[in-house]
Amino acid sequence: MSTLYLFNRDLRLKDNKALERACEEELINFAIAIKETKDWGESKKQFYFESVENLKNNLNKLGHELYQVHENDFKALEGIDRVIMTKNYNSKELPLLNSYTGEVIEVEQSTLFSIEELPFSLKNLPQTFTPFRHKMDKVKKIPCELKSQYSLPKRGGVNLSLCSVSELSEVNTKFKGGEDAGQARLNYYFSKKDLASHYFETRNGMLDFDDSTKFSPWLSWGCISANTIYHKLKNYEKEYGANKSSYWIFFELLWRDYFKFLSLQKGDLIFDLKGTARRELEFHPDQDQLFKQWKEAKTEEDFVNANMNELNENGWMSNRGRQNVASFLAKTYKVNWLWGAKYFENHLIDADLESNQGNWGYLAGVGVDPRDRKFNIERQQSIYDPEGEYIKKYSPKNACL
């Protein structure tokens, strides 16, 4: 029997439960489902292929090759009897599996809490985040043991192409892709006493790299796991003490879990224009032109333009910026929110499909808790960029110097 371990959004060798399951096989090969990147921003491509290259090199050190299949190649898995992989939480993640007739073993590990740990069934998942959070706060979560080394089975025979990373460039980005870089960021962040202990106060900062954890790019691609973050967080709290800020890092992981579980419950409704709330929206008759202005950072709002420039240049935007530009597109410009979600998906290096769809639907008023959340951009700017330093950096031509 030919068995293939298929990497997708678990680009790591440490703390990988699916890889641990693969080690039970007598013979195995490793392949990655390469993403379709033609519409991606350059920074996102760079981070992704750096992560693939790092995975490949780490596997090579253990005596294994990394093969590749394209996520849209429906014939790629012909001749493979069994695929072992990390569980997906949406129907669009790996198209090549739609026609695969062999055995698929999915191992749940992308969320902090497993489905079995939920104090309710998926069917009874709360329809807004706050009651979900309150229920989960009562669940005593013990970090799983971190496994940094696995004894990999011998290689089997396989008719696949070796992974060749040819799209690396010299794009100047804020982030370095890969498991090694992700582990380095984790170790750095939790080694500094004042970072996690002040996270709640600094998390909306827009200029300092350490204002927020910046774990999300590596977490999104599975270069680090939610369990590893939680493990490091609890060790930090043992050493330095717990407070509201350290709890809020856990809170962010809960939001991520919630959107993944919501995706399992709602299915393709998270990709539907009416959202999970099934709400009709009205759009501006010139929404095509308005969308073009938004993505090219040519709106009438300097704060929006600065955030879009940062996204287009670096593949990154702060959480505060994301909320503002999403609200502006969906509520002020009245443009199809799915267009904005797709643009984020193609350009954010940390775009997590379930969280991205969930947050856009939330801000467009068709997701969980579908209240009207139209941001006052001028007020937001006065709070989060009062001196205009962010605008001066990312939208200097428009800034009132």
Ligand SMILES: Cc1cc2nc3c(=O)[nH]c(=O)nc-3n(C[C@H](O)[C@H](O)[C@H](O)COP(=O)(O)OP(=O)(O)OC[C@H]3O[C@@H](n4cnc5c(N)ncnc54)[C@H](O)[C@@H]3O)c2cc1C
Second form
Amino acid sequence: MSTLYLFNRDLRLKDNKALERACEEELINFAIAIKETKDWGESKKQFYFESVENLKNNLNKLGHELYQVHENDFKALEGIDRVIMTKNYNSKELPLLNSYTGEVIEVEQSTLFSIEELPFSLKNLPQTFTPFRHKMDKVKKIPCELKSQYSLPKRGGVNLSLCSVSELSEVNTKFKGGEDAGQARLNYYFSKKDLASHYFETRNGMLDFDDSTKFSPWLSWGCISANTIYHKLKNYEKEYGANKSSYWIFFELLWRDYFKFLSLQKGDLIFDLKGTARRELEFHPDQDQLFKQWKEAKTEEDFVNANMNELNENGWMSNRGRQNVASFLAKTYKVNWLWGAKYFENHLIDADLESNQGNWGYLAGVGVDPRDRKFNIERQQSIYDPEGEYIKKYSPKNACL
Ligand SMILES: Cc1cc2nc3c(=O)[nH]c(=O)nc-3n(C[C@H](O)[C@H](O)[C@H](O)COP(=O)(O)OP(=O)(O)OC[C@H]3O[C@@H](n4cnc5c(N)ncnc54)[C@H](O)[C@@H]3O)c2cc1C
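Pass me the form predicted in complex with the named molecule as well; I've looked at the form predicted on its own already.
Full complex below, order starting with the chain above.
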């Protein structure tokens, strides 16, 4: 029997239930399904390959190698009897599995709440977030045990190429990929009394790294788990007290869960132009040109341009920025929102298909926003960047200061 553990969006060795399942095997090899990165921005590539390298080094310390298969190589798994992996929430991940005929053991672990813990069946998932959140608020969440080490089975059973990370570039960023850096960010964030307890007031900030948790890149690649964040959050609340801010971190993690469950319920509709709401949209006749301006940060709105510059330079944009540039592209410019979503997917270091499609659909008016809002960019700028500091930092030439 040849068994392969296939890493994809679970690039960690701690608190990994799929790894725990792998420990039941007699022999195992570990491989990563390497992503197709040709359209990615440099920051995203760097974060990803740093994460892969960190995983490889940590596996080596336990006496295991990390092998690699390409996510699009349909023949890569030939001769392998069993694949153990973390459950996916959409149909686009891991194309190589489409032609695989062996046994696949998928372990559910990417969300905070498991499907079993939901107080309704997936079929009855509320169609907007607020009723979902109210129902989830009543569920007593029991944090799963946090395991930091597993005794892995011996190596053996498959013959693949070793993973070699040669594509590391040197983009100067505050985000370093990998489980070790993710754990360090978690420990830092919850060791400071004043961060989680003021999150509600600071979360919309655009300039200070600690304005929000910045957990998303590590969470998206599975370098840290939602369960680990929840543990640390509860420990923080025990030590420093719970308040609206600490609750709001949990609230945001619920959004993430919601989009993953919505993706399971709606399937490929989250990737469809009419979205989950099945709404027809009209597009601007010059949408190609407008999309180009948006991507290149050359719109008539300094606030949009600054945010796009930050994305293009660092692979990052705040939630406030994302809401504004997405609303601007879809509602003001009337450009196909799927193009914007794809651009985000290729450039954001925290790109996560369910959260990205879910948020884009929401802002384009074809998703789960009951109000179908359009952001007033000037007003947003006056609230969130009243002194023009953010604009100055990210688009000095365009800034009207
Ligand atoms: C158009 C658009 C596209 C987006 N694309 C992505 C994406 O590809 N990947 C991604 O992780 N998030 C995405 N988001 C959600 C959100 O912007 C980021 O999760 C957040 O900015 C990450 O920063 P943080 O970790 O400091 O978040 P915090 O504010 O500290 O929140 C804590 C965690 O909650 C989760 N979270 C917060 N807000 C949301 C949200 N609106 N939807 C889902 N989860 C949320 C994230 O996992 C985040 O790490 C998108 C939002 C918009 C408007």
